[in-house]
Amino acid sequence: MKLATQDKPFFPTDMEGKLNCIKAMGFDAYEIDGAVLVERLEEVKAAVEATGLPVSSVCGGYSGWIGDFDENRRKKGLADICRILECAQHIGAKGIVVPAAWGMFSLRLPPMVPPRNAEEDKAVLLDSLGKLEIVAEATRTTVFLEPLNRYEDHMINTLETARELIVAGGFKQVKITADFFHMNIEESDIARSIALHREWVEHVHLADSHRYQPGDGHMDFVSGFRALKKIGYDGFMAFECRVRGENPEWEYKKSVQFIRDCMEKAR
């Protein structure tokens, strides 16, 4: 398994400097924002070549959700994601992380009654993923469907729900992102859920129990990493977290070492 990171405020702004900084901190790759990739594609390509540090994946950077209530926003988001996938193939990125939606609606918060029912949600998601499947196949990339916790999304909260949607659509280019922060809230047993979905888990996000850097909370990463090893997972685990502490850059370096220690213990 290899480590990647999303961008951080203390990274350099120029792309080559950013990738060199990421490498120096102990990461193996960069998970880039989709809008940044599209806007700075040539700079990204040059930086990857100059530093030897790959862009493993893409997360965010599009303007509407695949499960958006607003049809115009959904279509705009799909168009954005398709463009991002086309760019991703040029830098060797495996694919893009996509939730059903983020912050749009929660069944656990008022008003608690969404404008669509569950069957309508499913139909919209199947339509969106079907369109993305075609582009992902053409670009040899993957859509990493990410379940979010119940307070951030009402449609896909567990690995099981994501798998059911993928199977229902018969998708080949849609896989699952297993995010430790969300799984900590939604899965009864993270290791068991990973084992049960071995055929679909192809991307991982890392954050501690409170969404800050790994090692600052109380997450049991070792058992989850052990489960990933048992299913033969050899992909990237991307840090998706905020960073706190008086010296965030030092804290982030410490977090990388903490995760590598957890990986070693999981052996």
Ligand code: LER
The other form holds:
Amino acid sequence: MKLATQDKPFFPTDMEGKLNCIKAMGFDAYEIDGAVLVERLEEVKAAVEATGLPVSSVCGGYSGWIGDFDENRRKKGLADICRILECAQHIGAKGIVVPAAWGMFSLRLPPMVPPRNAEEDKAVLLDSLGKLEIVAEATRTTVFLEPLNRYEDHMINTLETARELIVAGGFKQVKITADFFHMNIEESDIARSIALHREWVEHVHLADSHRYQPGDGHMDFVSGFRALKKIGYDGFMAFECRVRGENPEWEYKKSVQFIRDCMEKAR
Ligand code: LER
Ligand code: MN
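We have the form predicted on its own; now please give the form predicted together with L-Erythrulose.
Below: every chain and molecule of the assembly, starting with the one above.
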């Protein structure tokens, strides 16, 4: 298992400096924003070559969701994601993390009644993923479908729902992102869910129970990592968190060490 990180305000802005900083902090890779990848493709490619630090994956950086209520926004999102996948292939990144939607609707917050029913949601998601499957196959990349917690999305909250959709569509290039923050809210037993979805989990996001840096909250990472080890997971685990503390850079370094210790304990 390898560690990646998303961008942070305390990283340098020039790409080579950013990747060197990420490496020095103890990470193995960078999870890039999709818009940054598209806009700065050649700079990213040169920085990866110069530093030897790969871009593992992409997250965000497109407008419109694959499950968007608005058809024009959904189409725009799909077109953006397709372009991102072409760029991902160009720099050797594995694929893109994609939720059904983020912050569009929650069944647990007012008005609580969505403008579309669950059957229609499913049809829209199958259509979107079917379109992305073709581009992912052509670019030899993967769509890492990501269940989010109930307050951030109403369509896919658990690994099980993500898997059902992937199986229903017969997709080969769509796998699952297991995000510890969301799983902590939605899964009855994180380790068991990982074990049950061994065939589909191909990307991991890390944050502690409160979405701050791992080690600051009360998440049991060791049992989750043990489950990942058991299923032979050898992919990336990307830090996706806010950083709490007086000296964020120092806290972040400490967090990398904390996670490496958890990985060691899980052996
Ligand atoms: C949002 O909470 C999240 O986890 C991101 O990875 C969205 O793709
Ligand atoms: Mn995530």
